[in-house]
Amino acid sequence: MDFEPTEEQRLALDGWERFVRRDIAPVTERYRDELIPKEAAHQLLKQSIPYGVGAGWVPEEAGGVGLDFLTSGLLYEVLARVSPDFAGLAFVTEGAAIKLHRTGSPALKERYLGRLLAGELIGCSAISEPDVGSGVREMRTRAEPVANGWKITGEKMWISNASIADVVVVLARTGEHQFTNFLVDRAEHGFRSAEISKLGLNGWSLGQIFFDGVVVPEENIMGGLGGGLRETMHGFERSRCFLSMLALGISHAALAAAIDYAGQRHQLGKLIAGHQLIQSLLAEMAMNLDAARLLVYRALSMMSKGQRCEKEAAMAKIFATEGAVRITSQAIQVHGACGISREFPLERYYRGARLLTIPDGTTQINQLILGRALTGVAAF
């Protein structure tokens, strides 16, 4: 298994990294712990899309950049080293775009896909509910047929991009055991949202979305009646991989900060980089990061080949996010008292890493997915 970047990937990554540090970082730095405003989000997306971030998964013939998932993941990892908040915002919008490309009607794609791929619209997907997380079949949000389409009623919670999304792909119950995706336009159909205050990654919107009898036309069904659950399961594999890329980016930034600090800080007559315990911490951080990379790259490589990777994506999500918690905690330890100061970025890296162990299946849910794959027996 060769995950060494190709020459083409290297060139793309080099140009992208220069652009991120020159044009993305100065903007996102202003919103380290506050929501990236909608206007700034649109502008950042428009700037990033030509590089393949925000429109990479959709084929070129449909208006996207047509990247494979591994190449896209490498780009997101570079971005997450500087701004995991914007990286999350971009891949959630990109997720809505690929769902629309895969399952939307021609009329729906004509109206919305080009604008999503141009950064003119911000998208999101709405699955989780206040009392419904990983048990998707227990959801209460319903869509009922009416004279002029479908009426959607319910509440979604823990939705990324909720406060700034222009369009949402919402999964709703359309029958006893039937679940369907609908595209809902905030401006045209009307849905309300409320931001949720959270531990970390506060530049990235997370909130509730309320559908108070919202009516959408028949053509806004995506993937046909009853096709929503299948598409949702595919989406979880993708989301787990790309959340893992955010964890890799945060881990890389924390390790780089720790190495830099160890090479500057003197204690007991020498640089702390020369102390055995500091070197042990740095070595363990580097091993955890490289091991996580290999797991994530494997899952992305499988997705690029069109293969299912439920087990591999779950494994990557567990190891990369839990590894990011360990790495950022150890980076704080290397910094000593400075590590807990808000004058340094380490405490922010730690909060962001800890948050990533929860969405798209907690560590424990992903362990159960692995257990099911290993034993053939479902625990949930």
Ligand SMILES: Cc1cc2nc3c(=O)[nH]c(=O)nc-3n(C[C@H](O)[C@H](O)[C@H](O)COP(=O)(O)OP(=O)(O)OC[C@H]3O[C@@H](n4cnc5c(N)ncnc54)[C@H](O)[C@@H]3O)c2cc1C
Given for the second form:
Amino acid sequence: MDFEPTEEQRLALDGWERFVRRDIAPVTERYRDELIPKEAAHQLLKQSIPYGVGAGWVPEEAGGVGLDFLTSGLLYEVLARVSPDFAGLAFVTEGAAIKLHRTGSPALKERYLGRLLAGELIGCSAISEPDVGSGVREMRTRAEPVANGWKITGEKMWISNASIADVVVVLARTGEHQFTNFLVDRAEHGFRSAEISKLGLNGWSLGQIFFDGVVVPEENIMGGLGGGLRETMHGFERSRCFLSMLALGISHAALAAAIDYAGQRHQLGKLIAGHQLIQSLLAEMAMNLDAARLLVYRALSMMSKGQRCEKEAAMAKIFATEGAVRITSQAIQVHGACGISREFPLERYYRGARLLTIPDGTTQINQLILGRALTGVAAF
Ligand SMILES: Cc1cc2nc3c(=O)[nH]c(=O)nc-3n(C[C@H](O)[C@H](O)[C@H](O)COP(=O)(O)OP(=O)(O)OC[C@H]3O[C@@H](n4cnc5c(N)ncnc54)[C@H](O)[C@@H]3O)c2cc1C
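Follow the form predicted alone with the form predicted together with this ligand, if you could.
Starting with the chain above, the whole complex follows.
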């Protein structure tokens, strides 16, 4: 396996990195610990999409940028070093767009896909509920047929982009063992949302979405009746890899800050970089970051080849997100008391990393996926 970027990829990544530092960072800096407002989110998306962030996974002939998953992932990693919050916002919108591309009717795509891929609409995917997290099949949100389409009733929780989304791909129960995806348009069909106050990544919306008997037309079914769970599981491979890219970006930023600080701070008569135990911390951080990268790149390159990567994506997600918690904590340690000060970015990296072990399969659920793949025995 060769993950060395080609000359073309390298040029694209260099151009993107310059753009991120020059044009994205000054905006996202303002929203380090507060929600990126909807207007700013649209503006950032519109600027990023030409580089492939926000529309990279959808083929060119369908209006996307048509990147392979590895290249797209590398772009997200670069962005997440500067703003994991905006990276999350963009990939959740991109996730909704790719679900629409893969499973939407021609009429639905005609109405929504182009606008999602242009940054005019912000999307999200709603699966989790207050009482339903890891056990998706227990979901209560239901859709029932009515004269003019389907009526959706229920509450979704912990939904990324909830407060600023224009459209939501919602998974609802349509039968005892049947789950179906519907596209719901906030302006046309109406849904309410409420933001949840949380530990970190506070530029990125996370909230509740309420469907109070919302009626959508038949054509808003995505992937046919009963096709929702299969598409959701397929989407998890993608989202596990992309969440891992956020973890890599945050870990990279934390390691870079720690190296920089160790090269400036003197204690006991020398630079702390010259203390062996500081070198040990830095060495372990670098080793775990590189190992996480290799796992994530492997899963992404399998997706690029059209291969399923359930096991590899689960492994990558566990290692990269748990690794980010450890790496950001070690970066705080290298900084001593400065590491916990809000004057430095370390405590923010740590808070952001801590969130990532939970979504798209907690560490434990991903361990169970691995266990099932290794033994052939399902423990959940
Ligand atoms: C930052 C963030 C973004 C999110 N974005 C979205 C989104 O866009 N859309 C969406 O639908 N959801 C989203 N979620 C929700 C996320 O998918 C759920 O939080 C996740 O699936 C876990 O569900 P839960 O929080 O209800 O925990 P629970 O399922 O209640 O789990 C609680 C604890 O029990 C453990 N556990 C559960 N079952 C087992 C088992 N069988 N064996 C061993 N341990 C088990 C879990 O690992 C966890 O430690 C997001 C969450 C976060 C934190």
